[in-house]
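Only one chain comes next, encoded as structure tokens, the form predicted alone.
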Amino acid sequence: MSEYFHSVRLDEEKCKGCTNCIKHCPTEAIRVRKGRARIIEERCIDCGECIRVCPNQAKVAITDDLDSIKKYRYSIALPAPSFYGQFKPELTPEIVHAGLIALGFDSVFPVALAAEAVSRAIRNYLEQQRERPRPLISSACPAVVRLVQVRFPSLLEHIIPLVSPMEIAGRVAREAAHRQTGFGPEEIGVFFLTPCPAKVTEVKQPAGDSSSVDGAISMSVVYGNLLRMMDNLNTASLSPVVSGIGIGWGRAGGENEAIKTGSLLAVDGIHCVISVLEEIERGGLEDIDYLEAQACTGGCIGGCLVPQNPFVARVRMGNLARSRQRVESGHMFPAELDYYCRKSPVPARPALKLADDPALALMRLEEAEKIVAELPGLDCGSCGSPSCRALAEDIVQGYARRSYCIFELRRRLQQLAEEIVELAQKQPPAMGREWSPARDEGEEHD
């Protein structure tokens, strides 16, 4: 399998082989072995989870650095809807802008403008395609989206073809400043302020087509910056006015708000997603035309990357997009929905499967079914592996051994102790034992 980058990694110098992580991957991507977490790359999905429960600091996300930017004639920030939720009220959107473009960059282009023109395309989809798949899955979640690539492949139709927020606006905002600089688009550095790791990695490994970002930085790691340097600041209008629509995309349920049309159900958490996918798997939701789901439980506010307590920054988003909600801001995109759809299919990433060749598949299945039934069924991790299921699924590909679980151990000690006792108990002919009638038949009996 190719190199796949992933921004999500392992700071092996930290980690103390605990197992909090494995216990709440979503793909069973991490084992702990020789009393260090291993990431198994073919599986991680970048959704940030291990990061959260790492009580060592172990896993990290890899984001680019502000001096990124300097590499480019010129560069544009493309702050997401939920990094307006982490400043106090008073510090507007056009405040933030001013401090972005004080801290280096040359331009600023919100993601919520492309949210709301996102927003129409989407509404204009559902209503001009009757026949397609029931639910259409938001693509807005690169973490979602790789979930369905890797547990759910056969629910890769149901994903919207539409790009992303994100990818708009990093088009449109390239575009305008090649239009208003004359520098070449190659000359254009465009930088993501991303709440989460997903986002890095689908700027560094677009699922399908090319991404229009360059880099994407940490939401905290500018928060930091900015605050420093809030003070005295041109707070005059720096680019366009950010409608309420686009800004309410940045926390759970807002994509829908701004879709209006149909039955759209909205689901965060990357473990209620998963329940959701199941039922659509199985056929249970197709009275339903969208679903808005969000691997970060509150959507993009609750991001590992973000500053701010997401409960606080919900509110005040919530102010924020209700304050503006006669704002119109998506005058500058094209109406076109050919200039929204993706270039190419999302395509499969099918690590869950035992093996590839469909016989060998079946066999390790019934095999690892087998051993399943002779594990104790608790689930403790203890063997490294998430469940005993996954310790299963390791042994039949030869990843690791039976006596990886202390229960099964355990058992075995006691085996071989019974035969110690049993063993020592034993005497030679010579000292005394008598014959018995099995002699005659080539046994010894005690």
Given for the second form:
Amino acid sequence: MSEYFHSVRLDEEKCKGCTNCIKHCPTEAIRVRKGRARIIEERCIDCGECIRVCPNQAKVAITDDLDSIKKYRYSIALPAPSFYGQFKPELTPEIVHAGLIALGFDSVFPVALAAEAVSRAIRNYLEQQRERPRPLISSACPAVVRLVQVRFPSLLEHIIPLVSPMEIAGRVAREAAHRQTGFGPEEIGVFFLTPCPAKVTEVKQPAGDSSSVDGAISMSVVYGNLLRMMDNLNTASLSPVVSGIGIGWGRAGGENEAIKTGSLLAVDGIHCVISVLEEIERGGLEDIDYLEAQACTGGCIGGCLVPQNPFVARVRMGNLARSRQRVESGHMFPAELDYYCRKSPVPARPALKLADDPALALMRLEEAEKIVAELPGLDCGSCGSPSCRALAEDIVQGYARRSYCIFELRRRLQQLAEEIVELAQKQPPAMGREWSPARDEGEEHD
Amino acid sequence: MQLKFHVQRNDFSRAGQAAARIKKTLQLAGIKPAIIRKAIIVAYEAELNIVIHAYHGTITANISTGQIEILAQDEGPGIVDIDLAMQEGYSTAPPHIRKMGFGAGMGLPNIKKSSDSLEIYSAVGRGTLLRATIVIGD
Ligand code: SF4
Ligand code: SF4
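Having seen the form predicted alone, can you show the form predicted together with the partner chain?
Entire complex below, previous chain first.
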């Protein structure tokens, strides 16, 4: 088994090696080799960018299927807050929950409820831990956390050491179900309805602590199944179970709205997140207390497993968040901060270095600089690496050859062709008698 | 291993590019994150100093297994009183620069905090040479 689990994979059959994806990857994790876009496992952060840009649907997200809930005596659905924004207003969150039960889940525990509790914990943490480096960075988006592990390891101490709403929801839901039904914790299956591959990876291979969630099912798949059965639902007497504050987390800015203390910054879209993280790394933004950062544009409603257009979902989420009364859920969640804290810190993932030995790495760096200077600098991607510089880095590590560059190849062919022409013109002294008129001019020397 | 960048006065939109390239290079070299962070701060503040105060200049990073040396050389008005300039909050940046959120007088103090040695030579009316080193250690 390989060291890293990844939800994002390549469908070898569909990939044409067109190189569209390699330049969009925020960690330069993709190389086209033998006509297929392979992913370098230790670099991939499962952000889903390549799924979005692939014109051939060759990048896919592996998720659990709906049938996997049958493996457990008792199954719980954890709908992500963004799930509610997928439906028309008349399909309220409560009706959606009824639909999930009809689909086969034994109970539903909204992550939005846990999001409210986590918001309280974050607020407390920000107020109590004044001496922690600022800004603290949200730990809710697993793609952002992995981005920090790979590209911004010096900012790991900025990641707030609290777990995500999904984790809290999983924990509280399992504990409650265990109390109510008497089933053992391992007989209870907890499934997150996920908007993105990053959450799938977070469930299967968490960055740090173990996960309280057993599986992650694609939101799109559940959505499709749900719509088909909605008409036959009896939804006469459902009382509200989620309030607006938690639902808001599903879109960009919602987390900060729920925290409501200090000076808060929200950023969404992986490339915008990168530029803000760079700014923090340079020592800026110390005046900001908290950074909500989401890899997907628009927040989780922009995830690549979300069925609805994100702009439509955004409006619906906004309306839902505003129109809903507060639901008292405080009694369901422990008040002490400790319950929300991570047990182990998020480790760095130094996947970018050219060699383990510093002296060797430095030598390779020099070598790479020299190669870059000789490459055309067009970043065309035909070599299968995302840029000329990346190709140079691949060459010095032995993963690529100079001839992968089509311009280099052309230059060498040209050289060879010239040599051939030159050679063709040369004649050994014993040849050339019948058509050389220069017999009287003496021997040729060359 | 040497990296060299030209920096132009008032080119705020590109300030940070040298620091970003230096960071990427140090990551490739497998330098520890905490050390890289120091180098980023030194390079960025030095870059900003040229953008804000000088006419133009260069940032040079010399990277070896033992240390990172960052040189900032500029043609510009120079620094009249270096000791004063090293004080936190002291700034000669004009108001419009401060309004942009730059020039808070933390540049040199931040460089000093993030480096293991710092030398500054300045000739008023001609320019400034700054040399900061960061020890890599193990
Ligand atoms: S999921 Fe993101 S990090 Fe992984 S290969 Fe695709 S674009 Fe790169
Ligand atoms: S975009 Fe990437 S994954 Fe999709 S077909 Fe092209 S090379 Fe393959």
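Take the two forms, superpose them, and find the largest set of C-alpha atoms that agree within 1.5 Å; that set is the rigid core. Numbering follows the first chain given and starts at 1. What you see is a predicted model; the values in this text were computed from it and never measured.
With the core held fixed between the two forms, Gln414 has its Cα displaced by at least 2 Å. The rigid-core alignment places the CA of Lys426 2 Å or more apart between the two forms.
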